[in-house]
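One chain is shown next in structure tokens, namely the form predicted alone.
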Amino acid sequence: MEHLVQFYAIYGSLINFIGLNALLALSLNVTLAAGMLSLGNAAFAALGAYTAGILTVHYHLPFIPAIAAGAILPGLAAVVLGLPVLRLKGVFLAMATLAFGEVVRIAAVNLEITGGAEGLTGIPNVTNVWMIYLALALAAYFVAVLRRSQLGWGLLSIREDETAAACLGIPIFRYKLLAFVIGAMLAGLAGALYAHLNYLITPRDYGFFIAVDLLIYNIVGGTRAWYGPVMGAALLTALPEILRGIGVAAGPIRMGVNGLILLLVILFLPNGLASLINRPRAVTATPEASGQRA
């Protein structure tokens, strides 16, 4: 037991950075499962994080209160964004989620509430790692589960094909608009618990190159199982600290490390890590059952 508590000491804000990666690349696989390149999760977590950081440091709204808002008031900014430019499709839909993360962070940089472009000082330390994997195992479980009812595999159909998704009778932008909701939802609870796990939150925080790395996390780990996104998330955070363990410095480095991951698994790996687990086996024909087949 020491020896955990030493090695937690230790690593401790890896593991809590490993957890709330793995929750935010969460939030974009289930708007990647309907084939919705969405660049604006990042936002959403900023508008949890400045949710539950406002209402704890200026309105000394109780912890699970503050962090039910986070996650609620990104599901309602995004059937807001969600009802006009769901409309569009591939790099369009891209970039308009992308300038909606610009919104909001000009946003936090000029309003008082949010303390500035200083960012929002003051939020007290509340949040534990068995938080943030609880949060983390609750989520990873809806998504497993939501991937096997009918909207999971109504986004499937509509990300494989969607105008004969539409022939079927499925409600597509609907289906849609849910999926970018919860996705929205997840991001923002993974924003508020990273706002009471730090002092301070800054808008720099979730700016262009954090939206960029979810999507890097869910090509890395694949998109097509639930602990894709996760395996991608925990691998690219510890890439670091795996690097400078082994002498090699960070900073520039882990770019160049990170793109040549990325490279070599759309190269060799086009379903990610999690192809490697679920690979098909390959089937041995018995004599017996050549056979039957003749």
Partner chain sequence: MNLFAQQLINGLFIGSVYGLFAVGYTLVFGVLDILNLAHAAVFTLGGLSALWLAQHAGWSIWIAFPAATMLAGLLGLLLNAVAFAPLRHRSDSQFSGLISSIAMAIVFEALSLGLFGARAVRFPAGTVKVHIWQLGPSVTITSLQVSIVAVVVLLMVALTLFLKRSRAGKAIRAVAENERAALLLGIDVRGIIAFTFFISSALGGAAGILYGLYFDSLGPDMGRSIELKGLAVIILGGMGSIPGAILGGLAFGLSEVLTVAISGTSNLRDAVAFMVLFAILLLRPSGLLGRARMREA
Contents of the next structure:
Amino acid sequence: MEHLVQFYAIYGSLINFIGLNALLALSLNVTLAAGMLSLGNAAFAALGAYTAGILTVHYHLPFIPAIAAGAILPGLAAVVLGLPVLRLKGVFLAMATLAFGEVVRIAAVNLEITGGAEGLTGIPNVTNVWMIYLALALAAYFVAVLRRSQLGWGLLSIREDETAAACLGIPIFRYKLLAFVIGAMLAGLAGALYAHLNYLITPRDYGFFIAVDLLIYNIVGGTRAWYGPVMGAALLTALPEILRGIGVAAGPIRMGVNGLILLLVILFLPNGLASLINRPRAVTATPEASGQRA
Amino acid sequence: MNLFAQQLINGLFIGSVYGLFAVGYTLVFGVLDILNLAHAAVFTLGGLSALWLAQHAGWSIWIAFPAATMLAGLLGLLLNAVAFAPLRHRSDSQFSGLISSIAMAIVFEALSLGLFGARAVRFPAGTVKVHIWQLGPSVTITSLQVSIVAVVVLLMVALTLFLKRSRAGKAIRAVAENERAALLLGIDVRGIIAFTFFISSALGGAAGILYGLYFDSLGPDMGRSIELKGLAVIILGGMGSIPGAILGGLAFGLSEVLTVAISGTSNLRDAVAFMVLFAILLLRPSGLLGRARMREA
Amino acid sequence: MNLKVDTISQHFGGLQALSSVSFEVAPGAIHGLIGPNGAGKTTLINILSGLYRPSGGRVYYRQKALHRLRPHQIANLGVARTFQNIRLFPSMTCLENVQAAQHLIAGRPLLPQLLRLPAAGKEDRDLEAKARATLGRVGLDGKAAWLAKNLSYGERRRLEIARALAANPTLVLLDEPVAGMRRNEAAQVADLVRALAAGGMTILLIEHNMAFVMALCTMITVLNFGQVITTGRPEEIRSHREVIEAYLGREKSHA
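Structure of the form predicted together with its partner chain (previous: the form predicted alone):
Up next: the whole complex, starting with the chain shown before.
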């Protein structure tokens, strides 16, 4: 027990960040399940963070309702955004969501209620490590079960072939919008928890590069099972710390090693780290494979 | 009014650099349908290596410029060989190519940090002799601005002629149009793709040098500020369209300076541009000059 | 009438793909749609399944207008289809392809699954058993765990049929179901189609293999250059002068 306390004293903030990044990665995973490449989840997290933070700072709302609002508002924003943009595909959807992200960031810089470029300060420090991991566990369970639900089967079908899915009776647009909204709400939840972990949130916390990081977590970890994005987020969040531990100095070398590891994973583990646990399904028939579901 | 005219001129100059950067970006997209997110890192390395050649090797900028441009082109070949060619036949190459190009961007950024340091640097004084011409009361134009536009125009004319007239240029267009058909016609598709990366990255590197000269400041993170703008510009102009990228670059440069001039604050600088980008995606996803077929990409 | 195609026209830009096509399909019929390449057969199937909105005309299935519905709404009325260019879900297994296609007959609600209610587990097991049975009907029960992309060409066509059958449709549109199949494989598909029709299902199929069509179909509609030449029983089609010309003309141009 004492060791645990000591360990947390040293690595506490890393552990918290792993949990939050994993939650964010899962939020994008729901969207990716339907083959939608969104770069908007960082902005949804920012919306959640600011909503919850403003509610507790300016309106003195208790923690739990503020967190709930931090998940719900991004969900509503996702409906408004999704109705026009989900007709777009591939990189065009990515660009539209990216533009949305920039608009959110610029709004946060310019509005008074968000604290402008310096950010929103004085947010009560309420979030605990157990809250983060409880939220992560619930989200992971949700994503795992979602795969086997009617919606989950529909989303996978849409990713594989949208036209064929439509002809099987799957309401493409409604399902895509649902996935987009669920993803936005999970991202908002992560943002709201983050806001109450630090005293401060700034417009820089959820910019373009964070949006790209979420995508990297998913691709490196693997998109086909809930533990893929969690593994990706955990490895890449801890990587700088691990490299420091084995004596790779900060600065260019650590950064370069970071990039090389990313490159090696994408080149040699096409289905991500998750495929190390769950062997990729056999190319031809293997009776054992019938029990597996990716 | 004079301030306005001055801003208009400045907008055109910076817009032409954006355009040059975006042309390289859009060239790869037109041929491969893949976004190369390492383009901004090549831009940075191009600018920084020209600076190094001018400062430490003592070369004239007129030699350092083409040399650094070539170097950037070689980085493009490396990029293709390491990050794109191995993934080409994977079914998710759009996603995985995006990620591997990000990986290479990180490696390149680390490289520029390691080689050139983290501080912002500038070209040695007198690298380019600057004349200032007075066009009117408080409206000026510098010889540096004129040279930048001249270089951009020269490169664009050369690129257009190359794509329209030369054998390799025609082959690039054939691969962009229909890769399988190009293969059947006996075109060396792999070679052409590598060559496209060379040209694209060389243009990106050239843009980095001009950007560094114009703002008189270079650093390992200079690519970050242009990365998003480049994406916005190629959507604005139409993915894969070269004139569109130039036009989009000019439009973006103008909208930036005009937003600052009108609102009086630089905070809103990018907001207008991204709202326009958003509107274009919804109303005309193929961009101002793009072809409709790109929409399904 | 079961399926009624009423003066359907379709043009793409200046190209007239279909002009005023009308015919009817009786319940339980095996109705063939034949004609030279470019006659507009696949275009018609795409209209019937909602992928194209026709430029003119109407389609009714069991008195319901299809021509304004979206693909998933048409599927909801019991209309299923296969694709000429095979559109399976390539990185799913055969079994998963059929399970995904059970969308219209499955509930699979999220909440009971999240709470692990026994009913949710039972539904999953029932659906899986049914999916395996559907695979069995096309002779793919031995390959349930194979990825769709690793099947042979004929097997992929059969899996498409299984997927179309997964949600108990009443009308099935088959676009070249036996193209590229070996003869005994095609004969199995013919047996399956007969059994489906005997069970009350209506079949509309496009096929180039004339012997196959003549032996299998109860009625045939012939299209040429986007227009209906005639609709009739196989023996009438065989002796129809314009049909012979349309096909012989094509033979000549090939020679």
